[in-house]
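Taking the form predicted on its own, here's one chain by itself in structure tokens.
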Amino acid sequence: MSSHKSLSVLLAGTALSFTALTFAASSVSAAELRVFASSQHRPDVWRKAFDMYEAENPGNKIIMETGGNTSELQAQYLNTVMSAKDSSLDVMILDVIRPAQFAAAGWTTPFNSTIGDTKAFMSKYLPAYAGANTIDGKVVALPAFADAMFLYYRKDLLEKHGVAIPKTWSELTVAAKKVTDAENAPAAGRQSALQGLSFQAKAIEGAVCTFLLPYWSQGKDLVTDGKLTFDKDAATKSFALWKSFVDSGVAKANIAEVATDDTRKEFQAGEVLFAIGWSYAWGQFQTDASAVKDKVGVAVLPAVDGGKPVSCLGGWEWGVSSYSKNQVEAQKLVQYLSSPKISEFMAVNASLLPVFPELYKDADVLKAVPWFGSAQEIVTSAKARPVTPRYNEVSEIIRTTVNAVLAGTMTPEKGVEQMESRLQRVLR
């Protein structure tokens, strides 16, 4: 047995392709199309899509793998797929930092040979995402959803206290001590404490942004060109900082042991008035379920004092793997679920950013979302994180120095020491 069914087979989509690429159900061959994607955006919606595409292309059967709370889990179990030149998966999703490094492997089809103009049919999309899954021109993925970094705000006790939405960091901790003082006082009658501040701290991708969210903020930059261009006092301002929501009790002591999933269902659950977060987390977040419905907001992330606000750039993009022995049809699917209308379904249905700008304008997205409307300039000017063919080693240095830090077991300023003399030895 593939080692793939060992996973939950949970998920799938379907959408209407481009009007100039639409397939007739009568040219797509009927074939079984195994598909890997994310256990965290939304399984449910994504199998809704896929019975769509079922239905107009009879014959045909997707069957959807879900897997991996982050992006580190994922890449783990398709890393092995992949050097196993096993077969038996034909569609994967994959983080907006892995297309590059799949596609250096070998490990993906590129799309030239049935898109046409690869020029023109990309400049359809955000420019961030076109440009993430061009390689030497080729395009190797194609866009899932586009994604970045928001600050989630509990509207209704900001409202209650009085108090702004943070701009700075600095503002962010003032906001946060008055609340939580206010609403953890015996006569609030809480049953559990609020935090003031969720974020990631965890040794996964989330922290790597934690750490740039500041860093960039101060108008630094890690990598420029390939070439490391680390700033020592930017990077300890930016450790400094995460650290001093811990030691105020802003944020709660066991941080580090916070990843993104992690952020969602505490804010979701009530526990927490400032959230670090991705838009996924919005459409869960107004479920009946959810102990926040109808008392969120969303902000730009804070700046620090005298610095810009920044967002870290995010998204998932849909590859087909070389082992694939469905290409054709595996290449038609993903033509079929990187299209305006699936961009629109999903944005409505489960709350996933668009990845055409015409969509952050229409209708029937801004009734659903209706923040979206505001949400195209962050994607827009968000900041993608170092490109370097060494991105896994990078990655991998940030995160385990931002969860040294926030556990205290490393100060910052040894966790700067450490991590810019680890960074020098992989980007010379």
Ligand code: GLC
The other form holds:
Amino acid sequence: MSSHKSLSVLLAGTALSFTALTFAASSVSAAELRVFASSQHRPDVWRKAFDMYEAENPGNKIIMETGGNTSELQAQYLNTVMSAKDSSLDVMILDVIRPAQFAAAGWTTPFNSTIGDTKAFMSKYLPAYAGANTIDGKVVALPAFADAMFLYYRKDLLEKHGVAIPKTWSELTVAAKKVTDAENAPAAGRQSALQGLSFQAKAIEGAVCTFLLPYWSQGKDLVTDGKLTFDKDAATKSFALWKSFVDSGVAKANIAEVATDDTRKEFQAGEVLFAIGWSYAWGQFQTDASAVKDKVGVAVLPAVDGGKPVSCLGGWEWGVSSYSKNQVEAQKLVQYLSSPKISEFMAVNASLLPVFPELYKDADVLKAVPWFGSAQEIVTSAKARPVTPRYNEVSEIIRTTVNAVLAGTMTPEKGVEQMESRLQRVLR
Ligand code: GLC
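Moving from the form predicted on its own to the form predicted in complex with the ligand:
To see the whole picture, the full complex is given below, headed by that same chain.
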């Protein structure tokens, strides 16, 4: 299409490119856009949002691509595409931990010239996401959905056994034992054993949060003012806590093989009492195909004894590839996908947490996902994983250690030693 050609010429690395972008925005309106979405976060519902965009913007066509069922696998794929300066991908969804790395590599086109007053535009979003997407004054991506980790529990089973929602991990251990002992007794006649707790210990991105939850709950930070502030004692206790769940049978022996969506599937099949998971899971639990429909409660994650409850901040962002030949159309699409309308649509239809504060009080959102009414506080108080262009290395160090310790191939003490020296080399 000739309009694309002239646009990419205008954008070919000149200082004028952003002016050109704003100017051209009104005249160029149709394109075929290739969008990379996360396979884990309801691509079926995103497809409906893309269809809405196509209907409202005749002539535009969106081709969706998905791949890799976990954040780091998706990142691996995008790293390959971007390193090759591949222009076939126009728009991509990025985990909240990645904008800094993508910005440092120059892989996303900033939105500054198309969103007007940058501060005013970004201040409409929850501050954590405005912050994560603004790197050195450049808006490198726009929020797709918010996220945090929650404790999912079987409401029906806690009621049946007269057990309260645990506020600490010790309480959770006691509760899990009581319920699983009763439910797994031969007389209860279960087809498959009920697990007490499912969490993620596979060497995936989610395992970084697994490590950090009890670490943070002890009041410790991993990075302070850009410097590593690794507390060995707190780290050892974090590993020891997770390991204790396996050793006591509260979590299954092969927890080191469990990734985010495995937890979701096992809980959904009715095989788990307590599960640590992200918001998308709830929408799946509530489908007719789910064994736990209307039996699920959601609570803040337990704290360590004497500690405070804390969640891990998640979320995903839409970025425009700097190699896309459809810059104007891609930016326009992303602004649509990052609008209150689509945030509400994704909350209602996919239980993805809104990126706009007012949507946590929106009647349609609360009708579809009642517990979102109390989720805003959890999202806004959730702690962020370290922000650094070298996040890939930080993540790899933490998640492989979590995995080794939970697989039993490394002691918590040894894991902590190794982690500290490796992190010191990356985060000085
Ligand atoms: C969720 C979060 C994301 C996190 C991932 C880990 O998708 O939104 O931020 O990295 O889970 O599994």
